[in-house]
Each structure stands twice: as structure tokens, then as C-alpha cells.
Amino acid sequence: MFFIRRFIVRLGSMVATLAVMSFLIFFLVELMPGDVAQMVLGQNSTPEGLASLRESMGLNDPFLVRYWRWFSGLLQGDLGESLYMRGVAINSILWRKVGHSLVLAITALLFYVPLSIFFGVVAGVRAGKLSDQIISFFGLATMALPEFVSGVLFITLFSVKLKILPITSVIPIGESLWGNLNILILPALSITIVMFGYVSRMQRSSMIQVMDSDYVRAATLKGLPRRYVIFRHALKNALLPTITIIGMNMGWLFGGLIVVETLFGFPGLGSLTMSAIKTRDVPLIEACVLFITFIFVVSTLITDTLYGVLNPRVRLAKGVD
């Protein structure tokens, strides 16, 4: 019962989060320069063909009835239409894009993950011998290199010197993304990359701890093979701060999205974000950073659950077997 009172009090509280940062949103990004009416005509409208558009997009309506109708439309699944792209619902376009940047973030996932948990176990279990400052050193390293210096060295390497790759991740015309799965490796890369540093220091912070505790110094004594002691009493331990730093990082990921979707060109949901802040096109912009905030949220939900059911010190806090 623990956990079902738990994890319905955090649903609670993701829904009023959704909804306060539905309010942000909107309101930042009413803040923006420029004008809507002027992106679609272009420079040489007049203004009465301006005055006229802006009635029409309902754009003079004060700024709690243009949320209300948003807002309204959202709790229904309707996104609304793009202003930039007259006429063209924003449902049609956002989830085929967030389809793409899910694979390319799934694929990035399937890299960091088990190379950033090794490492950081290896770094661990040799705390301050060479193999553990060498990872050490790399994993700082990447934690300050920005996404797209990476996305440029890679480019270089492997698309300009070794010519075994393609330079962008351009989907061709009436081509899906699943015959041109060779576009994700590096973007997929270039986050590997940023995200490999936060992990496996993490890893190997915590497998220290874990290292050196009673039990495990226990096992030790038993005569039990160091290996059997790493994998079955001290790695699942230390497991659970990294697949909460995992957890965390998933909102991050997406946001990151937008930086090397623009570089490569992939067709995702950051490009797309990136070309909705060029054009002002503002319900996408909202459509998209909402989105970016609920996977943030719901990642957060789901690790904090996970936690809670696999720290057995939660469990006995609150008396539950």
C-alpha cells in the first residue's frame, strides 16, 4: 500500500506540475520578440493585411482567453494549428518527430548506459590506481565538452577523414528512418559523449561506498571470489544511484536533443523546436517545450518509483515487507 499511496501522490503531484509549467510556457514565450502576423506575410505586407491576419489567428484576444483556448485543447488532445504553416495541425507533425527523437534517444541510451556503468565499476573497484585516473580524467573531460564540439569532431573523423559515415542525418525524401539507421550512430555519439562523464563518475562514486561497507568487507572475509563479490553483493547496491542519475537526465537528454538535431539535421523533435523559435511559430513552440517537461517529469516519476522499489532501506523505513 506504501508504494500505491506513493506513486499516486507523485502522478498528483506531475499533473499540477504539467499544469503550472503549461502557464510558464505559454507566458515565456508570449514574451518573445517579434511578430507572428509578419513571419507569414513577410516584410512587405500592409497593415491592414496584418491587422486582418492577426484578428484571424485570434492574436488581439486578451492573454487569459488565448491560454484558456490553448489549455482547453490540450486537456482534449487537440494541439492546435501551426501559424506558421496555416492550416497544418500541430498533432500531424509533433509525433512523427518525437518518434525519430525517441530512437535517436533510445539509441544513445544503448551506448552510455552500459559503457559509463563499466567504466565506472572498473574506476571503482581500482580507486586511485592508473586505470581509475585515466577514466576519471576522460569522464571530466566530457562532462565539459559541449554537444556540438563533439558532433564537429566526430564529423571530421569519421565523416571527412574516414569517409565511413554521413556528414548530416537527413532522412532522404520517401525514405523512412528505419533503412537509414547508419544517420543515428553520430548523434547518438555526441551525446554518448556529454553523458558518459555524469554517469560514470557517479558509478564509480558509488561503487567506492558500496565497496567499502560492512557486508561487503564480510563476503570478503568469507574467502568469496572478488568477482562473485563485485556482481553479486556490492554492483546492485551501487547500482541505484546511477540509474537515479539515469532517471534524471532523460528530460536533459531531450533538451540536449535540440543542439544535435541541429547540427546533423536530423528530423526530430529539437530541430523542429528550433525551427518553430525562427519562425515564432508559438503553439508549436508550446506543443514542443511542453512535451520536452513532460518527459522530464514522467522520467522523474518513473525513477523515483523504481528507487523506492529497489532500495530495500525505503522499504523498512516504512515498514513494509
The other form holds:
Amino acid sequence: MFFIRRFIVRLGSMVATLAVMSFLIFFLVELMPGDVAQMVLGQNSTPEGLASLRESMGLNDPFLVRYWRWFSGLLQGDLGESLYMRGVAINSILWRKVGHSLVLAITALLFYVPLSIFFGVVAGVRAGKLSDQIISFFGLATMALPEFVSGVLFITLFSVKLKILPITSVIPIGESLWGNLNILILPALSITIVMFGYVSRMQRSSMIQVMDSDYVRAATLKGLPRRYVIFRHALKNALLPTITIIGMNMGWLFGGLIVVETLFGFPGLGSLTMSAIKTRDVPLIEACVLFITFIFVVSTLITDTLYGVLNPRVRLAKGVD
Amino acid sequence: MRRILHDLKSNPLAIAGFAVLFLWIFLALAGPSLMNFTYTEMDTQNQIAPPGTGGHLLGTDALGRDLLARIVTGSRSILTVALFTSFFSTAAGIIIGFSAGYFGGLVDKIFLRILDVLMSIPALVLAMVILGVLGDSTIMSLTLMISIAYIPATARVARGTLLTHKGREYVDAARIMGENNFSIMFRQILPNTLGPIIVEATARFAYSIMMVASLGFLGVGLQPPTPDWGMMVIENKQIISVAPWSVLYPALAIASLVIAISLISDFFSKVLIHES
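Having displayed the form predicted alone, please output the structure of the form predicted in complex with its partner chain.
Okay, now the whole complex, with that chain kicking things off.
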């Protein structure tokens, strides 16, 4: 019961965050210089044409009225129409790209989660030894490295020198992502490099902490094999902070996707956001940025809930929020 | 200070970090005048020249511009923006985070709610949208935007640091002596929390380099002809199969600077936080 109440409170704060965010995004994009009607009609527009278009698009209405029209559209699942691609519903563009990005994000997760946890455990168990120093240095070095830097290194190695993977990750016209899965490898690797630093460092420090605890020492003294102690006893508890970090970094992952998708020309949410900003496609920018926020907020909610489920101290601490 | 220098001697990685950082600062200050070419000069005889040909140590790009000159000149803007960004975002973070943590109660609750909302959008996306809104970026607008995008993170750290000191005896003593809140926060607590704050500022420096490079890469950074490391990477990506060096060297420049600063920040966190 306590659990459900906690979840509902979280859900409520998530909806509130999204609502505030939608207002902020709408307000920000509203400040963009340039006249939307002018942009739609282009060079050969007449003042009368502009005026009537503004009227029909409702651009003359007060700010709050326009916001409410947009927001109530959102609630009914209507994201509006693109300006740049005149008359095309955003719903028909956005979701396919989001699908591509999700596949890329999941591929990246499949790469970096096991890798970073494994190396984090190794570094934590051998804290201070050479293998730990190498892993820790690597994690530190890559933590603030922009995704495109590692991406460029991978392209030079795998595409230019070895010629085994494509330089760009474009999906040929008429084909689907599923027939071209090899285009996912380099972008996913580039993300892996950056996320590795966070996750492995977190895993290392929580591993060190757990290995030092009484129950692990008791298991070792009982004569259990070291491997068994590490993976059966210690890792179970040492995974909790790592799971939190992975969940909390989902927003970061989607920010990084913009960079990676631009580098590789991958047709996902990131490159869509980028081209929307370049073409000043106001409704499309709003939809993309709001969706990225949505991903972040939802993954935070899932992380929180999962943390509660996995951690008996949270699960049993009734009445404490 | 003496202790820091002493610790530095036994930490070769941190020494390397400082060496690389000072090298870049030196190049940024004196480099462009030492170069054989200016960063806009187009050597039409040597387009896409590999490193070493025609006096171009690192080769040229598609327009025949000297890569070394462009990279060295590009270090000026990225270092300037990143330095000011880490300073401003940390300073603003201290003021906001300290006030929230110090006064607590409702102020703190509101502060945390605002943070939740602001942190739900990746800093890169936030900076990108605002810079897109503002139009052509300048050093000023870039610095301002990245600082704003980072304030939630620095404020959260500052608040956390203050909370660990709030209940200490010296703070109570100052209060009993009749010092006002402002003086307690900034004359008493701030000097005692300098360690974590320096660590945060250095880490912010590395992230700012990353952010400037990424924004340049995405085309919302400084406008041409100012050479920008991130922009050079995306510009030259079209010729990567014939001229991999034109992409590789700017990327390595970014990597060297970021890694150097990360090593320094790690050193500070070992010396200033864990050992005190």
C-alpha cells in the first residue's frame, strides 16, 4: 500500500514537471527571432497574404491562448504540424525517428551496462592495483569527452583504416533500420565510451564499500570461494547505486544522441531536433525537446521505483517518503 | 599550498595534466604569432595536404587552410569561454545553493522543485535551444548560456556542501557573536568549503570544454571564420575518407585538453576532499 502511494506521489510530480517544462519550452521557442508567417510564405509574400496567414494560424492571439491551444492539443496526442515541411503532421515524422533513436539507445545500453559493471567490479575488487589504476584512468579520461571525439576515433579506425564499418549511419531510401543493423555499431560505441566513465566509477566505489562490509567479510571467512562471494553476495548490493546512475543518466544519453546522430547522420530524434533548430521549425522544436524531457522524467520515475523494489530498506521503511 | 605541491610530486598523472593545460594556455597566448600561416590563409597549392607537406605540420583542410594554425587559434576561444563559464556557473551556484541550504524551509523546498524541473532537460539541449533562439553566437552569449545551463548542477553541489557545515560549532559561534547571515555564509562557511568548491569548479571547467566543443560541432557555437575545434570536426567530416588527419587532430586537441583537466580535477578531489 505504501508502495502504491509513493508511486502515485512520484507520478504526480512527474506530470507537474512535464507541465511546467512544456510552458518553459513554449515560452523559449516563442522568443525566437523571425516571423513564422514570413518563414512559411518565403520571399514572394505579400503583406495581405502574411496578415491572413497569421490570422488563420492564430498567431495574433495572446501568448497564453496560443500556449493553451498547443497544450490541449498535446493532451489529445496532437503535436501540431511542421512548419518547414508544410502541412505534415509532426506525429507522422516524430515517432519513426524516436523508434530509431530508441533502438540506438538500447544498443548502446547493451554495450555499456555490462562492460562498465564488469570493469567497475574488477577495479573495485582490486582497488589500488595496476588493473584498477588503468581502468580508473580510462574512466576518468573519457568522462568529459564529447561523444563526437570518440566517434571520430572509431570512424578513423574502423571505417577509414580497416574499412569494415560504414562512415555514415544513413538508412538507404526504401530500406528499414532492421536491414542495416551494422550502422548502429559505431554510434553505440561512441556513446559507450562516454557513459563507461560514470557507470564504472560508480560501480567501483560502491563495490569497494560493499567489499569492506561485515557480511562480505563473514562470507569470506566462512570459506566461500572468492568468485562466489563477489558475484553472489557483494555484487547484489553494490549494483543499487549503479542502477540509479544508469537511470539518472538517461537524459544525458539522449543529449549525447544529438551529437552522435549528427556525426553519423543517423536518422533519429537527435538529428531531427538539430534540423528543426536549423530550419527554425517552431512546433517541431517544441515537440522534440518536450519528448527528450519526457524520456528523462519517465526514466527517473522508473529508476526510483526500481530502486524501491530492489532495496529492502526502502521497501520496508513504511511511512518514510 | 605546500601540501598540495608535495602531493603533486607523487602524482605523475596530475603533473602531466598540468603540463598539457599550461601548454595549451601558452599556445593560446603566444601560438598564433609563431605559426607559418594564419588561420584563414588558403594555400591553393596544398589543399587536403597530408601532415608535413608544404610546411603544413598537421596538413590542411579542403580549402587549403593550415590545420595547426586553426587548432592553435581555436584554443583561444574555447579556453576563454570554458574558463569564464566555470567561474560564473560556480559563483552563481554558490550564491543560489548557499542561500537555499542556509535558509532551509520553504526557500529550500522551492529551490529543490525548480532544480528538479531544470535538471529534467539535458544541459546540452537547453543550451542548444537558447543559442538557437538568440541567433549567431558570440563569446559572450556562449559563456552566458553554458553558465546558465550549468547553474542547477553547481547550485546542487554548493547546497550539499553547505549543509555539511551548517550545524558545526563555528557557525553557531559566529551566529552568537551577532554576525549577519551574509557574513556567516560567505566569510565563515565559504572559506571552509573551498576544497569541494575548487573540485567542482575544475570539473565544471572540463565539462565546459566539452560543451563548447559539442555546441561548435552542432553548428550553434561561434560563427566562421573564427576557428572552433568542434566546428572543424564536423566541417572536415565530409573529407574524412581522404583526409582523416583533418578530423583527427582537432578531435585529439579536444581530447587532450579535456583529459588534462579531468586529471587535475581528480587530483584536487583526492587532495582537497578525501584527505581532509
